[in-house]
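Take a look at this single chain, the form predicted on its own, given in structure tokens.
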Amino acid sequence: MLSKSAARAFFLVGTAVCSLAFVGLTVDTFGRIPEQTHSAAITPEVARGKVLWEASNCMGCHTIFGEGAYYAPELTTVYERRGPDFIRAMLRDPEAMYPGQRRMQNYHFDDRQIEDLLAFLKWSGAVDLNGFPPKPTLMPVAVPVPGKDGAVATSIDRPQIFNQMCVACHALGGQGGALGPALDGVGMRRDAKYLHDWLTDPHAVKADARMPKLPLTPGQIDELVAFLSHLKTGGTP
């Protein structure tokens, strides 16, 4: 058992060591902030986007950096997850992207405001948060592709635009949204021409289609048609 003097010395030494460790960790943390936050990348567009984010009370529904509400999706890494084209379309007209479903208010942002918010969200996604939030696990899907000698090789990559836009509403292999039909086996149900026409303008194929006309380039449409055409059964070619 410690004597009073030994206990006092143990307390004082322990307090001093813990205080030094705390100060050291604090200094180290503040030293890491510029690198982890990529402060050099905070452009005027990023700053304006942050001001607009706060003025529009986006955190009243969304979460960013672990702070905010949980009514709507978490947006820290939304730039990587959904891509700039999807975000632009969503900010321009939320109802058009999710007819009769999405309750996000249309703030009627102009083009500059949309680009400022995009810059802010892009910067947010690049901040080093030590693995937070975790990236979603999307199953790779084998896609036959022609090899140099004419033989069929296999790629396990599915188009980035598919993971950014399509899975927001559609499921494949049990992963994705439930607003639209699952795309497992869609290559057996629809031919390439139908898929191309549908992706180009769903309402030209079906007047009352719930799917919006997505901001897809001709190259992205061709890429998606090639991918979807190979989905024969169970989400895999």
Partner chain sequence: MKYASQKVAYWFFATCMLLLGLQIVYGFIMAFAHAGFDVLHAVIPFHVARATHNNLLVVWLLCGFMGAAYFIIPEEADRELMWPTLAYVQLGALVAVGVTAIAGFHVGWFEGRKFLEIPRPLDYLVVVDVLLFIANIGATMWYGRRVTTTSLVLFFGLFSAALLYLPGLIDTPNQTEDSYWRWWVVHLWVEGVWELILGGILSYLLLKLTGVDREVVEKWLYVIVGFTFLSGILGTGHHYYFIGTPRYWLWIGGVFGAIEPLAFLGMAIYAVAMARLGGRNHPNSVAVLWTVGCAIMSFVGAGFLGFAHTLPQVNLYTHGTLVTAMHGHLAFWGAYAMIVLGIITYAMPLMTGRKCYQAPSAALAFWTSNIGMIAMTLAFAVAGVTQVYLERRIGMDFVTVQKEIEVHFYGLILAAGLFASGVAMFIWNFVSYGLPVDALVGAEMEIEVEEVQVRMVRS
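May I ask for the structure of the form predicted together with its partner chain now, the form predicted on its own having been displayed?
The text that comes after this line covers the one chain and nothing more.
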């Protein structure tokens, strides 16, 4: 039968061995972190951004590297997902992008602070996280829907700005947000002039529009109008 001294020895030896192994692995890990996290890319802006990230308690709602709270989106790869303009607009006015939806505190950041946070988020997106965040493996594949005359939907490439900004609220081919109407077939419902005016300032077209005025350049608006006008199939006219 196990004696008390044997039990104590089990505790002490086990703890000592595991602690030593843990310290050894920690030393090894810190030798590898600089390469895996591109620590050379941690500029003063990134460092300031991290300080601001903590002082604003961003982790109180968001996650980064999957760590934080679960009230607001995961931000590790937000720089790539939404692009700098979307993030800038959001940080300047948290109600700019999702008006009437779940609210974020307005921190009244100045321009330099916004750029620092952007630099931090850009750095975080480049860190090798061993496959996190995962790709949605069960995502329905968007298949071009044949039109009435049998022709498939336009093959015109989606502008980058569409994938970053528009899909936050609108779906196309079943993928994207559900806050605004789906954009399938929008080219049949609206002409180019309407789309142009709408994207320039939704409230000038419709005073009670739920869509905010987006931070788009004239070039981006033209690109989007061209793309949206080609969306002739799918959806309800």
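Owing to the predicted nature of the structure, the values given are computational and were not obtained by experimental measurement. Here the rigid core means the biggest group of C-alpha atoms that line up within 1.5 Å when the two forms are laid on top of each other. Positions refer to the first chain, counted from 1.
Student: For the two-part rigid motion of this chain between these two forms, would you say L25 and F86 go together?
Tutor: No, the two C-alpha atoms fit different parts' superpositions better.
Student: Going by C-alpha fits of the two rigid parts, what is the rotation of the smaller one between these two forms, in degrees?
Tutor: Value: 31 degrees, smaller part relative to larger.
Student: Cα of T29: shift between these two forms in Å, core-fitted?
Tutor: Residue shift at the C-alpha: 3.9 Å.
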